[in-house]
Amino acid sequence: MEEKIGVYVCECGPNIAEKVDIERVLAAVSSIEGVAVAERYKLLCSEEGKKFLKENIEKHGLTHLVVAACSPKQHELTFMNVCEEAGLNPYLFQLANIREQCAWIIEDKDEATEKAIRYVRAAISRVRYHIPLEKKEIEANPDVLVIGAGVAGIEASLLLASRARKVYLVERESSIGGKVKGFAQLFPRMESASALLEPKIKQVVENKNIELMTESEVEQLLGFFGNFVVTVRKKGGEERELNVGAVVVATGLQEFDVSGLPQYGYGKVDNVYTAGEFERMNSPDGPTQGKVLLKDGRAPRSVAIIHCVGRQEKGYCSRVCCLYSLKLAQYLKSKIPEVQVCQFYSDLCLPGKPYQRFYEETKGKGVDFIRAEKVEISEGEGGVAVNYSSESGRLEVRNFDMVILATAMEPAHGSAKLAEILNIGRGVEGFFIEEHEKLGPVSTSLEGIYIAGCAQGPKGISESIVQAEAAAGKILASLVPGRKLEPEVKVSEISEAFCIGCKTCISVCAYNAITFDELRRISVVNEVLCRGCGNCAAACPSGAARHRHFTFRQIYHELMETLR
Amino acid sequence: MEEDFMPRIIGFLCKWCTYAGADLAGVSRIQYPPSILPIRVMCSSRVDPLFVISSFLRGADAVLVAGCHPGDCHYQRGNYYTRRRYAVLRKIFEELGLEADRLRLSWISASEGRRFADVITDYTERIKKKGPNPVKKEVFL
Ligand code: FES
């Protein structure tokens, strides 16, 4: 078919109009081969407009179109309509930026001009090698897998069921209400933890769109946003095969194991404890019924808090600690009343509006201050020895019944496993890894998969709920029964002429989104997860790997005229 | 150097960082020379190195590759493949003996549009200096 290009210049009221010679733009286009019609307008993208575009496309029978105006920011979507309402495949379009990097920016009329010009002989050049592309639908499945059921998998289940959606509730131990259930008050309210927790927990069972599957684990993830195929084995029982369209992860933490650092003493020297063994000591079901005791079944006159145990050798701040710290020593206060309480820190971090508060309400009830480095725990006479570096660097020891190792977070066990299974990807500290830290926070690597709570990192309970939250609100916006996903058009594709199977696109793709057929020894994009970044294309080296709407030719085209 | 001399750099702005922070210029009005050929691609990690080297045959007096900062790309590491192709790009230059300061990599996020008038004003000036490229008139096309 014969290549009939029109090319319409917006005027866009004066702004495009004062500062670039327009007539001199349509003289300049109107003679370059294939052009059918060149002409301009006062503003395109009004309704009138638009009409005027769409009746021009149909009389002139055009295959192309340029539109020299604004940003593609502002308006590209706008005529790509136009264009599909007058039947042009709207791919088949360029827009040539000339408001924003062009009248805007030049003062002298002339230059401005001049630089239009380029502008639009680019984009005529540019246009001539697009080629139609399709939007494409696949059906989408609406129910949701949520590994690990503590505060934040509970949360996002409830918000997901509550908008109808079946949600699969996969965890392994035999009880739901993860590392809050073993807390008996939470910072900085000091309110029951079961209180929030088991009405929540209630709820986890009595609604019909959740199934809860306990003691079982996720053992194989295939498939691609929409369409997940999971197999779930229950303990020593049977297999399960779930379909579902997105997953969210919140698999939560545990506590670090001191025992690696001798310095503390764990496990040697008596009546030292981690900070959860301490709150399973303090808890109503707990092993002494919530007394607290020695050893030999006095009560403590004398405790110290040890802050930081760990961070050191973790890299990372775990950010609850001091937090949980000061919560154990209003325990320690409420129960026993004139006991001695001391926290060892290095520096305290009290982030968000209720914890400074929380700090001084602490420190208030009678709980000392210590700031100190190096610290060591040893025997001591008549109960444990707490050496340490103060704060003018003098070597010190001081003597308490009981000492509580405030320690670091780490990733729960079995992440390493979990993420290889879902293929996505975890950071340097091990816990799973958002998309973006600002972009994507709960987002992953892999489309339709979320991550919440703890398994992010370490964090307090009313931060894995807003992610929690915004997992279930992402995939409530992303996934509706009945609707369709359109992927992005604009992906990649791999020529089967030309791959080499040198799997170079393979290693820099970040979304997983290409495979290799060992059959065929070549390449294969999933065109559901390409994100049409363009990374492959530009690494190929044997110029199979092609970026739709961006290919090759698409750009060089623009890029020689742009120069000529 | 000629005093009208203006030179032709192309740029390969990525649409979600520097392409908006070069419309963000111009919303702003801000003025910088007219050197500037932009040429939008979704991310910078879209820029073949032959790209880059074509435009320098076809004529471009410089080229600038630019994106979002480190860590901000939109395809979470495109920028960091970017990074290593313009280096191995600057040292082929090197090799050939061609002038790699006619090479610039810039990150300019899409709020910087101030900056990003000021590294175009600022490498226009460079290369007005530098005059134009003389590859241009010894290749042969
Ligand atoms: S999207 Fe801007 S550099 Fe990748």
Contents of the next structure:
Amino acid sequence: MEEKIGVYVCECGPNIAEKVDIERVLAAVSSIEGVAVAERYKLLCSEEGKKFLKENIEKHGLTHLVVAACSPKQHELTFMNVCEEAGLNPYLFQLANIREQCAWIIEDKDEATEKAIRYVRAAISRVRYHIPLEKKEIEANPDVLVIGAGVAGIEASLLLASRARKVYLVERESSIGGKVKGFAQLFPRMESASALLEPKIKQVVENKNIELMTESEVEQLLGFFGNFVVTVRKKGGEERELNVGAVVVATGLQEFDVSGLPQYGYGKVDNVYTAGEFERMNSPDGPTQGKVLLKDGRAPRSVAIIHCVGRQEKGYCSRVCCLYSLKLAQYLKSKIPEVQVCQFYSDLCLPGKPYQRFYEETKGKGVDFIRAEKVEISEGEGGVAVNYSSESGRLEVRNFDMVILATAMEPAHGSAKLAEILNIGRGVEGFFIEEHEKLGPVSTSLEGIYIAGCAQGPKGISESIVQAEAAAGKILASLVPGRKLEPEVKVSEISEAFCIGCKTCISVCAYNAITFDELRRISVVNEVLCRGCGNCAAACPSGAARHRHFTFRQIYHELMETLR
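Swap state to the form predicted alone from the form predicted together with the partner chain:
No partner chains or extra molecules come along with it, only the chain itself.
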């Protein structure tokens, strides 16, 4: 069939038209072999522009299309959809970015025009070697697995469960609610924790579309987005296999183990507690029925709260420790109005207006704040001695009846094992890492697996709920009951003739999309799992691995024109 390439330059309002001589660009490329038409249009991404483009594809019987406009991130998909509507395979299209890479960064109009000409020529040279790729569809299971039944896991489950979607909520403990169920009050409004949590727990238990699996842990995950097979083991040896389309990881966190830091006297000096222990001890259903008592049964007259315990050892700030320390101070003052409360801190983390007000309220209740370094706890005269270095550098000591240690937050037990099972990454701190801090804050490197709450890092309850909502939103938008999924088309492939069986491609594949066929001694790509990152094609020493739509020939011809 005769090659007919259509070239269209978008003026993008004044963005391109004022900085690039579009007529010179058209004149330079219109005589290139195979170019059937070269025209300009004021705004190709507009409804009128898309209609113009569609009509021109049909009118001229174009076999290939080049659009010179903006970034592919912004409108590549827009123009590919136009191609489909006009009956042209969307992969026989190439977008040349002459806005961000020419008009917006080069002051001299002649220079910007010359570069634009090279880019459009490169696109024409490349598009000749494009191959018409075909989209595929696969069946998808809308059901979801949620790992962890704390605040984030509960919120995600309630949002996702429906008549058309079942949610499996897996929790390794015997009850649900996570860390919050042990709290008496929540900052900054000091409302009841049970008032927030109990109604949600009741909704989970009563929801017929949520299957709660307590004392259970995930043992294995196979498959891909839309079609995961999960093995869950319940305490006692009992195994269950689940079929789901997506996974939400909401495993929460744990308190830093302060027993390894002898300077705090934990476990050796009476009436020294971690913040978590204090919360549990004084919750309404705790051992003291909500009363603040010392070991000998008396109410404390003075309490020290030590900030940042374990921060230096962990290497990061846990963000909410300062806030729950303020909460504990207000809680103490509400229970024992005459108690003296003193907070020893090195830094204060108060992110946002409501938390600054919370701090001011706490100070207003008569709570003292002392900036201190090198805090050590020992037995004192009739109580607990807090030895510290003041801001002036002087060593000082104060005695208290009780000391509460605000410990750092760290990843939940078993996070490393779970990351390996799910094939998702963890940051240097050990928390599950998101795909992108800004663009994919709840996504992971493996499509279909999302993270929410403190599994991603230390945060408060409101932030955990927001992340749970975001993770649920991603699933609701992409895993619609009854709708099939379209896997990536621009994937890698491995030539059986050239593969030498070195397995280099397997070691660099981030998506577990490549396996080794022991019988044929070659690597094989699972096209459904492949996301088209191109790592294997770049690393393959024999050239057997290739990336569809980014072949050597396509890239070579594009580069040669760019460098002219």
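If you superpose the two forms and keep the largest set of C-alpha atoms that fall within 1.5 Å, you have the rigid core. Note that the structure is a prediction, hence the values are computed from the model and not measured. Residue numbers count along the first chain shown, from 1.
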request  = Please say whether, between these two forms, the C-alpha of residue 551 moves by 2 Å or more once the core is aligned.
outcome  = no
message = Relative to the superposed rigid core, does residue 384 relocate between these two forms - that is, does its Cα move 2 Å or more?
response = no
message = If I superpose the two forms on their rigid core, does the C-alpha of residue 371 end up displaced by 2 Å or more between these two forms?
response = no
